Structure formats: structure tokens, C-alpha cells
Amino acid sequence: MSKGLTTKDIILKSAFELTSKFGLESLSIGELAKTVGMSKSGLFSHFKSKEKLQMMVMDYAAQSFVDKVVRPAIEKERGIPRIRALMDNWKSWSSSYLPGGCPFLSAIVEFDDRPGKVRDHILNHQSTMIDTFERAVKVAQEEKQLGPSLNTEHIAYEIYSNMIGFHIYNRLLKNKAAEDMFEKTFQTILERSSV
């Protein structure tokens, strides 16, 4: 591994952690340079613009999500166990692994109404994430664990929305019942959708 690549990885890891805590928009080259112990010009040479840095941080977050959430879930039994693993892994990833929570959630709120390359990049990653949940639901249908006539997009929406609700109740509201509410809602979705 080259020194430049190693340096870039260190920068992206730090940027990812800062984004988790403070959001993607607040990520500044000056603050990041201070965090990693580099000059602003030295750090800037790796990314050329704040926009490019923001997109690369989202790429880094997406790779982390795949590594910590999706890949381990794919190793589980097809169908509902895999959906359950996706949920559990995501909760663990955003609660334990990240210092400030899911960076995608803050990025979505910050950029949902702001046209441009960064928004398009976030949208692309978010669409891929949602497609992953829709595919998991479809597999559960193929395994005859969920009703064959169900709208996979709708079920994925419910499961995904439950997860977003959990993040808000758990992290922002510090509601001690967040986990229980998540579980009850998740079970209700599955029971209503089962064959």
C-alpha cells in the first residue's frame, strides 16, 4: 500500500467520524487537517475540493455499511433471518461503531433539497441501500416466508422507516423504549406480511 493511499485512508476515516458527529455539511478541510495533523494545502491536494471530499466520505460510509451490515447479513439464512440480520447489524453499526450515529441520516436531511453533485451522490448510495432491503424482502417471498402478492417496495419502506424511527428515538430523544418499540413494530410488519 502506498504512503499516499494510507494517508488518504486515514483522512477519510477521520472525515467519516467527524461527519458522524457533526454532519457532512459542517465538514471543513481546515478542521479535518487539524484533526489528522496535516496542513490545509496538504490535505486539499488529496481531494481538490470540499465537494469531492464530501462525496468520498459518503463512499467511505457506504463501504463501511456494506462491510459491517450487508456482508455479514448475506451469510445468514435466506429470508427473514437475513432481514433480521440487516436490521441488527445496522443498529449495531450506527450505535456502537459510529461516534455520532449514521452519517447517511444527517446527509439526507442536509442535502435532500439542495441540487448538485453531492446530493446526487447521496441519492445514489441511498437508492442502493433501499434496493438491498427490497431484495431481502423479495428473497423472503421466494422462500415462502412472506406473502407472494405483497408489494416488496412497500414492505421495504415499512422496515426502513422503522429503522429511521429507531435512530431518532434512540439517539436524539434518548428514549429507553426505542429498542422495544422497534422490535414490536418489526414483528408486526413480519406477522402481517407472513404467508
Contents of the next structure:
2 protein chains.
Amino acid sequence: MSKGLTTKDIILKSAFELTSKFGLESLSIGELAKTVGMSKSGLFSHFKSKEKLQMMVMDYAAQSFVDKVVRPAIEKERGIPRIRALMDNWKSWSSSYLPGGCPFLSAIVEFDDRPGKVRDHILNHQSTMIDTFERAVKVAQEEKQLGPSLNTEHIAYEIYSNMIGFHIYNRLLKNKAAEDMFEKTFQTILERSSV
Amino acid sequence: MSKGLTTKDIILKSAFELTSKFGLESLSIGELAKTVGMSKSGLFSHFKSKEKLQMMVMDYAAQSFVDKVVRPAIEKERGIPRIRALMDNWKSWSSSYLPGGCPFLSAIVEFDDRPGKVRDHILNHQSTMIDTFERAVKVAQEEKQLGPSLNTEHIAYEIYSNMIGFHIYNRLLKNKAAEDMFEKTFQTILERSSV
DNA sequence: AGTATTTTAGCACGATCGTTCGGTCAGTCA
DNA sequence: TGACTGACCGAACGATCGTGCTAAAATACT
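Right, and the form predicted in complex with another copy of the chain of this protein, after the form predicted alone?
Expanding to the full complex; the earlier chain stays at the top.
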């Protein structure tokens, strides 16, 4: 492992945290260099454009999501326990590893009218994330814990909407009942879908 | 009505559209001046800081939401038809009057880690919006179209989450089934809540 | 040890940011 | 008619933006 890789990781970790708090567009190279304690140009030479930095930050975020949310969930038993674990892991991920809001959500919102490589990159990651939910639902279906005829894409949509709704209620609105409503809605989705 | 008021409205309309596309932070005074065809300083003198401009843009957005979504819905009969109208009006509002994404959503996401007057302002508007949903649900309850014991705050949460989820699926992910899933989820929320 | 390669800093560039200032021009009212 | 007001512009400010160039410092390799 070369020194460069380590430095790059330190930079990306800081960039990830700044993105969580202020978004991908507000992430500036000068500010980032200041927080990691190196020169603007020294930092810049690791990436070679802001676009590449932004995409690497999203990769870093995706990696973090896979490590802390998806992988531990896959080790749980197939079916509903695995879906349950995805929800739990995601909640602890966003409370323990994100100093601000969800970097995917802000990236989506910021870039949905900015066509280009960064937008496509974000879209890819987000699709993968939703696919993960849908696959977990399908597995529960195979395990006969969920009805055989239900629309798995729709269930994934409802799970996703519930997560985003919770995230906004919890973070911006600071609504005390957010977690409770999130749980109740999640339970309802499952019950309505069970055999 | 003075000339200034008219000009200010033109500016705010443009600012509203730019915000819808690129967010409240990316809204720059120079760019805005260019799109409305006046000088940066001439435009600036109408607001007196970027903060005030941002807050006025949010006011403009809220006014537009009330005019196009809330008020027409209130003219419908009390109860479920009114909730239905809120959903329909909101969908046509975001497709007909927004050149980009929902300005409230982007503002929320951008500012939830930027304490200050702008953040508080956004929070106020968003709370009002959610209150509107909750009140419509309560009215349906009074009309005995929805169960007497249900948690109206929770229903408003589910309606809101469904809207945000649809918005993201529809706009960023360009998912063809987005509208269909939105409708099905909305129906489910109502059916589950009816007496 | 000395050489080659990578990593970092320094400096500068053109552009744009929000903001201020001085001034012009039209309209209002005494 | 003359004083005053408000809308608007052009120029400029200090700061910061992303991005190059060059050279020094640090590291890896022989």
C-alpha cells in the first residue's frame, strides 16, 4: 500500500463528511484542503478535476454503505430478518457515520438537473441501492415469507420512500415521532405483503 | 402598484425557476441578473443580501404552492376528495410550474446542516405544508370518512413520504412505474385508514 | 548510495462570488 | 421650477473558485 493511497483515503473521508453536511456541489477543493491540512494543488493532483473528485466521493459513500449496511445484512438469515437488518443497519449508519444528511439524497437532489458524468454516476449508485432492497424482498418471497404475487419493485419503492421520509422528518424537522412512524410504516408494509 | 414591485416579481419568478433546477445555494446573483437582463447591482438593490433573496424565493415558492395546490383543493368538498385534490394539484404543480425539482425538497436537503435564518425560514414553510396535509386528514376524519382513532400525524407522514419517493423515482430515476406506484401507495394509505 | 518516481507545495491564471459605492435618469410633489 | 425619491447601471473591492505550471521534498528501487 503506497503512501498516496492512504492520503487519498484521508482526503476522501473528509470529503465524504463535508458532502454529508453541505452537499456535493458546495464541496470545494480549497476548503477540503484546509480541513485535511494540505495545499490546494497538492490535493488537487490526486484527482484531476472536480468532477472526478465528486465521483470518487460517491464511490466512497457507496463503499461505506455496502460495508456498514448491506454486507452485515447479507450475513443474516434470508427473508424478513435480512430486510429488518437492512433497515437497522441503515439507521445506525446514518446516525454513526454521517455527520450530516444522507450524501446520496443530497447528490440526487442537487444533480437531477445537471446532466453529465457526475449525474450518471450518482444515478448508477442509487439504482444499485434500490436494487439491493428489491432483491432482499425477492428473497423473502422465495422463502415464502412474503406473498408470491406481490410487486417487488413496488415494495422496494415503499421501503425507500419510508426511509427518505424518516430521514427528512428526523433530521430537518427534528420530529420526535419520526422513528416511531418509520417503524410503524415499515411494519405495515411487511404485514400487508405477507402470505 | 409601483414599477419596483413588478420588477421584483420578475426577478423572483426567474429565481424560483433557477432554484427549482439548481438549488438555493447555487442560485447566484450574477447569473440571475443575466437571465432577467439587468445589472448585478441593480438586481441586488432589491434584496440587500443573498440571505434575503433566498428567503424571498422560498416565500415565492410557498405562495405558488398555496395558489396552485392548496387553495384549489380547499374549494373541493371536505374529506377524501380534498386529499385527492391535494395530490392531483401537487402533481400538476410540479410538472407544469417547476422546470426542475421541488424547491422545498432541495432547500431542505441543502440547508439542514446550515443553521441560520434561511434554514429556519425553510423549516417554517415545510412545517406549514405538512400541517396542511394533516389538517386535510383531520377533516376527513371529522367527516367520518377515515377512522376516528387513527394517528393523523402518521397519515400525513405517509402521504409526505409517498410524495417525496415519487418525486425522486419520477425525476431522477425516470422510473416509468413511478406514478403508478405513487397512486397505489396512496390508495393503500386511504383504504387502511378508512372506517 | 544514488537514481528514478511519486507526492506535495508555491504561485499564478482567469472567472466568478457577494457586496459596496458613486452616479444617472425618470417620476413625484411642493 | 426645483428638491427629493427610487430604480438602475458600471466599476471596483477582496475573496474564493477550479485548474494549470514548476520545483522541492519525500519515497521507492537498484
